[in-house]
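Okay, so here's just one chain, in structure tokens, the form predicted on its own.
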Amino acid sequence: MKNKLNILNWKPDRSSFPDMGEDGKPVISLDSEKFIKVWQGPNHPGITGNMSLELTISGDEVVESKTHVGYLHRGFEKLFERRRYIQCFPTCIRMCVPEPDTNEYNLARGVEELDGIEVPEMANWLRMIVLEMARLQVLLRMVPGQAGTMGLGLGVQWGMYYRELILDRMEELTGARIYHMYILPGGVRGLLPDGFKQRLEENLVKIEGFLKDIDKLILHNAVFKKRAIGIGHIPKDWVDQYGIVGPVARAAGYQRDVRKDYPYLYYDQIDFDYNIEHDSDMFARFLVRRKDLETTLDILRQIMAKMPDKGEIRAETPNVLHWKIPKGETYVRCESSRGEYGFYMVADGSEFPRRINLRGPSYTHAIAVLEKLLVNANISDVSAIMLSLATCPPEIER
């Protein structure tokens, strides 16, 4: 019994951890044989796997972490400057493959604000339903994916099946499963097919049943709790300091949601609240996303109940191949599954954008926050901590 208690009260030996230099950075000498450098990734199948972490470890604990990108298609923002506005759409959606519709919306909305285009009511409701379906299919990967980083792969397989149901609806509506290009300047490309709402509702009912299974498999799993509670804790003063947004900020007790803070489309007509936790660890971030899943189901039902059955879906626009946008600048944003997702756009009066700059959560989450958060973490927790920040590497390599 005494030995068992000693094991439970065991504390790591940090005598070999590096001293801090005058510049605040650790002083690490690989020649001292106290440390070893390993690389994690790049590994494409992971949700955040298209980047690499350069880890310096002592035993099995991380003493320094550096994020490396450059393994993906890059230079999107520069490509925009060489393309007409309509030609930017096939490019912008690749800045976050799992959730391309947020890019479509921001680019279209930016063009509309710069050129004073009024979008028809029906088109705005259709944009909302697509954006919430996009959020839902991402969360169906993310929520069980958190446990998948700890070796619990069953929930991931379940989540991918239910995600496919939503992709079926995306394909039915837009003609594509991943890259939709459904949202365009002035509106959208088409109305809902006959019976679409009924089929989507049937999918939502199935996903509700899946949430109960997820609770049994993951939420009430003692091993998952042991590996998530208290791990990857983000101090609350980091939220404003590093620009943390979305579920990561809400897990630290902050009310951050663009749909409520700066309402766009018709979100001010939808009844929902912030999903808040306060412990700011991996478990809290899992709980917030688990609640977000349930909230998204409810929002989709409210949208279907409130939206009209018919109406204009596209405002009149110039010939898209010769469309010159008046000089000006604007910043447009929406709430992605990862948090605030914004475009800063500048037009110079020509057919080509002068500047389009993406402000996404991944840059700060995956570099500034992750590099600090991994220090003193166990190497077995690195993947789980990284996933809990929900980064999207192409959003960094823009």
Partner chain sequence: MEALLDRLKTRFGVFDFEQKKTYQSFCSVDKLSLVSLVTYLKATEGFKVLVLISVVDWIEDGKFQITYLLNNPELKTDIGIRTFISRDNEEMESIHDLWEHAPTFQREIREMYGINFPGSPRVDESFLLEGWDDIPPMRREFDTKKYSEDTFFPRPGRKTNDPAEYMKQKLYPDEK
Given for the second form:
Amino acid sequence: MKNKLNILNWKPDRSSFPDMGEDGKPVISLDSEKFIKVWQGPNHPGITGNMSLELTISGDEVVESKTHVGYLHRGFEKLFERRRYIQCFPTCIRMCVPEPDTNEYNLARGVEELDGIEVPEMANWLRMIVLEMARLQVLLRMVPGQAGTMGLGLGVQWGMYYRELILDRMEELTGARIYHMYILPGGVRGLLPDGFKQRLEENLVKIEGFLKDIDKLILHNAVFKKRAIGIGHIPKDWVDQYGIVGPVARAAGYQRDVRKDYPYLYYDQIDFDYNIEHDSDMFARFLVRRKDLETTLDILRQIMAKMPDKGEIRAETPNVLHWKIPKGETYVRCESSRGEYGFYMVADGSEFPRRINLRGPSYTHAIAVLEKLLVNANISDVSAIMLSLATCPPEIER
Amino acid sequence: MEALLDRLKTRFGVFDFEQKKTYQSFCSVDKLSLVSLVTYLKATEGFKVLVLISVVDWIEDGKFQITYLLNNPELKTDIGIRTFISRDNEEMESIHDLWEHAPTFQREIREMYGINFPGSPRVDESFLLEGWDDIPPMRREFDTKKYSEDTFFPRPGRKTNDPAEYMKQKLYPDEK
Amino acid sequence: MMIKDILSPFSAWKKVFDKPVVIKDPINDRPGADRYRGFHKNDIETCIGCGTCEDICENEAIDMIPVEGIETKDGDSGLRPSIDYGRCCWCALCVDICTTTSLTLSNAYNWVEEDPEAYRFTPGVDEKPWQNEEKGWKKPEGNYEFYSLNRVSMEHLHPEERSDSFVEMVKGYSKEQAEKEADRCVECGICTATCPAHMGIPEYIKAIRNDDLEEGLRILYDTNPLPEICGRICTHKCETVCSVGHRGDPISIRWLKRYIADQNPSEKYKQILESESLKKNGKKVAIIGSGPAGLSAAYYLALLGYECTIYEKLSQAGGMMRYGIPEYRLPYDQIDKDINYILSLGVKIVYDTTIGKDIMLEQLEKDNDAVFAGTGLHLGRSTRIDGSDHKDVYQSIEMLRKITQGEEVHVAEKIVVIGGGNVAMDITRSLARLQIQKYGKVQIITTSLETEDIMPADVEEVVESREEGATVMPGWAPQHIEIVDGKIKGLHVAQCLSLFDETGNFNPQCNLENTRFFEGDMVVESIGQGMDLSYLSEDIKEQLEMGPRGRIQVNDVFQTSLPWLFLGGDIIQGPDVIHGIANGHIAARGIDRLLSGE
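Okay, that's the form predicted on its own, but what's the structure of the form predicted together with the partner chain?
Now the full complex is given, and it begins with the chain already shown.
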């Protein structure tokens, strides 16, 4: 700390505004000419999708923020009502573009739980490998992306290349690059192609090299630190009160990881730890994701070492054209790169689901948390805070 | 779970208890007891996290099912609480003072199902559907297909044939 | 904050010297992966136009359209999938469910056109650059199936249990088995066209899935008033075109039909089929023969309000179904169940009455508004080889009738049966049972002209005959019957080389060098049946228009050139039960049209 540069610690004095009313709420009158309204979005603010923030600013400080969603509403949950379970599968993935596999997995698992289907071992390992690859490719964008929101786009561009490597593997295994449509109710759609593990391992080695690069570029970067440390601080008691999950909760010191708390697939056979930070600011969240990235590489290697080479990939199910699921309800969850990602599914005994309700992390992060967190933030930090919360509108609107 | 159920049974009269997985169960409770039950679970039983509020439309029974899914992060257990309200009197007590994100759920439900939560902040503001003038679209009587046919135009020139019907026309048109 | 934090980011500059990772021409330099889900291909020769791809498409992107040069025929609708790429999401569920594996995806990445309409195309018909591409998404062979390829096996009595009795050998499906089998159906409806009666097969299978067997029964009776019988002995031509059969076992349509009929008790039929009060229209129709055609015509006419009287030569109704088919395949009580329901609608049967002898056809015409004759093929045909006039040479059709009537038939210790059809198998297996009862062992040789691959008998009939101890020897042409001291010693046969000559006429060619001798004390001939038209007087015969090979000409509603006389069943089409039923149904509509003056 002795090399501390004082200039970096300069903070503007914001004690004078806005005026507080008697009820303890800020008094905001646009006529006072102290405030202006700025709409951030709906064109992809940050990198996360179409959503807009109605910001009231005073100078460069946000005094009030309202989240507006509805630009990506496609009514998937309504559409499910008239689709057979197998037909929901190509639809549900579109509720999250960067990480569609968690949707596939939740749908498949919900159907299997409700219908009592036992998935073959090989299929479960393949599901794990796809889910971890998906997490890896998201984090490869998101970790450098945090600096990208502050104007350091170089890391994002580097990250894109490494993400493409993983997408190549996805294409090989699942037949598609973005919407993989691989995890079917009952199993998966294909075995690993020949030589897949070796090619993936080569990619993982490259990505390890990339991690060193982003450490140099972003982690040890005075500008980034200055703009991340202490910014977007989430008090610890918010976590349960707001339903905060995943890396954001872990950055606040909570041990929250669905993979460890409610083990699914074979995560109980994998050796890994919660990645915890305690400062609960943007930097802590960056560090958690940065560690997650390393953990993911490690988990992928463990999966590859443990999984069998051959085996059944799909359980026998009724004819998918008239597959009736017995009446019942369940909530299934898995850990996405952004945190707990769950499907609440209700079946009514017919061929069509009665209700499939997605609960994504952004549902609270982007609305309740973000609206509060942005108050008194600098307008230039808005998109950085958004990204650090991993807001993703498609999972709010569905 | 069993012990918890007994407590809930005597205090709040929960019924239809179902254990789905080792860490997840569902039960139903009367509409009037719901808020006190949820408050009790949050304050006393450690169900500190509200995972979701969701609605299922049982149009054939004339009921909406509202499910509150709570999670106990220490014991790592879930409890889903169902309550049924009449479709004719679609109003439910709000729990916005218990969790900060509850109003978001309630606002969405208000818009998608038309269920009112009096007192919930911004509950009447449109959430996703700015300018929507039809019935709340997640209700089962809202026909998506019809809406889409009325609102959008189909691509001209598409025509399909049912194989059995087509074979009949071709091979045995006179019969029947 | 360390000084390192200020310097470290500058290390990025050293990347300036790295080789760029960008691929300049990715489309050509980096082809799609082997499994890549690119654009659709369709092998239109293999495709049968079942439309299952259309059913599973969640985006309604697929239309089934007629394609020039593809003919609509049995087992092929003549339609082919056309895909709207404005809607497709390339999930490849259509590929995974394709019943014939004709539909696949190439691994092509890009397709650029100026005309948006071009993106609606018929794979395999419209020329596309990727259509011969080997790589791309295919139905993952052996990995998983969207519907089961394996038929739910039907339980049979074991050969030991059944070979000495005439107890029904096929046990029928249980509820669970039937629902599982019904679940395999993809509801394409290709079978309906092939079924002579055009039964609503996918619909009644759906009724089984929904466990709504009353609805199932209503669907059956729409087109077939003899479901118990057809559910047992139908030749199930539908199953030969079943789209699921292209990759696995066809759906067991016949057994499912039997399941519906079996599960509905006969006393509830009237209520289920809403036939408790039928209005009479005062018109009368006479029906000759109580076989499937006659019963079917009577049923549909009765529903329309006609007063029907069936004249039956023998003492019980059912015709060939009762007298030709052995009891172990079709128990008499099941025949009675179907027939009694038809009789309960007011249909009358006059037994032991031969038209042309007891009552003249002219008399029937006078007393009735129309006459339908479904008199069937009840005369046995002889091989006319040397020795076939011996007293121990029998006709299978007569023997089967006698067995049904409970008459004593001659059963020798060693028997030779000539014939390769289902009737030959019926007599073989009936005689085998009688041999066991009489001698405690089976010694039957059944020989046919046709080799095993082209034998007309159902495969399971042949297999089961063998299980029951009979020797089936296909591919031998009978030459003569050896008779020593007035007793049959056996049958001489020669290897049969071909059945038809170049012009397609029946003209068997034999290799007389390769002969065999089948020992036997009696010979049963079962090489087909002829019709007995003795009930038609010379006067009537003269007025009837005759077609080639001595068949009477009928129009599309089975009306002869005498407007009041309709003919149907085996004498016109067949021979089998389902054609008879279909003919009877159509004739009933024809009669109605004639009499109601429409």
